[in-house]
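Form predicted alone, single chain, as structure tokens, below.
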Amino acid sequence: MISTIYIEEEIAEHPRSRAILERFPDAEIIACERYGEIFNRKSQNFRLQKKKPALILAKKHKGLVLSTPKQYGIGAEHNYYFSHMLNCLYDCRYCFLQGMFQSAHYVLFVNYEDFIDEMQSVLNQHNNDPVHFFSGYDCDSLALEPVTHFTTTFLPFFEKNPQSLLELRTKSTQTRSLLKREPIKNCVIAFSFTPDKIATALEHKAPPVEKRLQAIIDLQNAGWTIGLRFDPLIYTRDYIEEYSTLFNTLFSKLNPDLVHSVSLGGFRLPKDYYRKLEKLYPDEKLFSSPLIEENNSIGYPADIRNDMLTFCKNIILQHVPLEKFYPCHETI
């Protein structure tokens, strides 16, 4: 899967920078002293890299854990992002990550001990009051889990404070060293979805809808629990039979006890992110859709924007109730 690994020379002898070198013995190794010398190049040809991305192995020095948007949030008043990685195995069309990178490679910053230690520092700021962190802005928090190990050096600093919360954000059926261990209640496993001929169409490499449906089962019935993401939403002539159907497979088949909460929102873009996918995608058909530019962001026109969130909350909300529905109200 992966042939080519860049190394900075601060972490080449790291622990999990040699357990990772180990797993991969045929690749070939590049030192490097910044990750930026090889992710931040310009003129890189992003949709020649996705065929065949390398490995980037890396120290985050700082920015390590962020505050989220005001309007981001599943509950608590204290909210925090945190990348472990930059960039994802999957290639989504509306994927802002495209716009933001100028690489497709994916970088691993090792240092999970320094993440813990900020997330620790965050905490002692706030005192015992509740504290979310959210894992997976910029990459898919669990689709590469058999190479970095995330969850198994992440969930024991959840699991000593209880005070605190980790969503993964994820597409992937990587659950195995999820199922391999006892389920903690402060940990939200939130799994992204559209419909299924809309994930077909734009959701290359992903999973299909029907595999995370399985994945969600899988760790219901072990005890997790598990975020229902309809973010964003993709607007077809269809989508009302299409969010219906979509809907009303996963409600029927998930135990709702072990649903910790459903969010939402409209597909929307920082409009020189959405230049860039135009770019890249010139024939895509999801750049043609109705979209107007607003407060320099792309998406659906307030009316259609509207329509969709109005009649997907009215099904969400037959299924799960109001305290556990949290649409983002970001406006374009």
Contents of the next structure:
Amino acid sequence: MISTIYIEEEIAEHPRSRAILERFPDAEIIACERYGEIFNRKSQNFRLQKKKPALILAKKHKGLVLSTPKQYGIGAEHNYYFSHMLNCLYDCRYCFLQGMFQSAHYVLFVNYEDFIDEMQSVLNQHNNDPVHFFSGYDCDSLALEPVTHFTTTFLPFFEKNPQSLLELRTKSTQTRSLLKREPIKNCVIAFSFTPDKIATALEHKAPPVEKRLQAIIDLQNAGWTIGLRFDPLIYTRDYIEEYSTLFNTLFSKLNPDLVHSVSLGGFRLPKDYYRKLEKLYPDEKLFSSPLIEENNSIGYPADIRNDMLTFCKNIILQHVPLEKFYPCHETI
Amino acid sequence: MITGPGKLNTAAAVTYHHARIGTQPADCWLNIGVAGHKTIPVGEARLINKITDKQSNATWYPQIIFKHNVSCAALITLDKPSATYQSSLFDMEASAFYQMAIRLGTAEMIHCLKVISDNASQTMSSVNASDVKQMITAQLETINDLVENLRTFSHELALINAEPEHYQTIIEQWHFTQSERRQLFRLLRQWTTRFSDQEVLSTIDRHKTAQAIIRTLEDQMKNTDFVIHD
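Having seen the form predicted alone, please provide the structure of the form predicted in complex with the partner chain.
Following is the full complex, with the preceding chain placed first.
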């Protein structure tokens, strides 16, 4: 699956780097000074590179843990996000990463312990207040778990710090490492969904809805708390039917008591990212959706957006209480 | 194009080639040449995955996104010939080639293939022009494979970058401002995606102004149900 690995000289001997290199004995190994020499170079084509992404092993020096935008959160006052990886195994056509990054390569920051130290500082800063940490903004939290062993390293930290909460945002069914251990209360495995037909059209290489659902059921049965994320909501003529089917399927099979939170938000992208995506995929139907530009963002016009959000909210609230419902406040 | 030895000749050749044929971002650029190495046998080829310019210490990483049968290696570009053989390949052209080509093309489409001309046991003093020609000729199959791989991507990239159908016809027939051209470009692409079986020209042929055309296309888009899935 991975045939080229770039590795920063500084972390070439890091035990995590060595273990990953051993896992890919046939990969071409290329030394580099800083991952940005490869990842941030202009003139790269994300779409072409996505056909054969390389893995870049790097060290994250700054900005290991960052505050989330104000409108994001699932119940705490203090919210932070962190990315042990950049880019994703999947190829979802609506994903902002394609607009944000020059490269489709996967960057893995192997200095997990520095992330954990930074999280400890954040916790200290907030005394004993609840603090939420979100993983999965710039990558899928679990998709490369067999390679990264991300949860194996990070979960013990959260286990020791019950005032904190970790959200693992994912579409992946790579849940083996979670199922092998005892669940912890302050970790939410948050699965993203779009209706089956929309997922088939837009979420390339991602596990089908049915498999994601099975992964959730297995996690719930093992005692893990899960989250449901309907963000982005995607408009199509028969969205009422499609989303009704999705909600009915999910809520008929899940244990609502083990659903920590449900969030939703309409499809929207910063204008610059959207324009880049449009150029990369001119033949993509999503970009001929009824979209408008407002406040430097591209998204659905207010009537479509509000209709969709209201419709989905009403169904969701039939299944989960209001205090578990977190609509993302739209920026447009 | 034969560039001749050295960075200056190579950079000039890349620029000249671009100016002469008007290269596009979808075009492939391939630098084929010879290089030295400490141990790799003379005559073997290597596809370059890292180029370092010895003088400036600048580095580039050619993006190899296709399957290939040739081994890869890192290369250092020197300003002068050297008989100090190392574990990296060394030549006198690749950094200049890549540095110039990356300004004109797309990273995934720019590559260097080097054939080993000399090593610690067969030094360059024994290599002449005829030998080089022979060494390169012996690698023609590898070169052809590489070109075929790049051609596939070039074709895909050209399609991605292509103007939508009828765009030129419309802007020649009606007066569009720059901003209206951008709107038209986008609307025609969306039209092709959504109404592939409908002829756009017949929809707009009675219109007198660019604004009327844009309005019609927008209205048709707005008034037609949008379905994202098949």
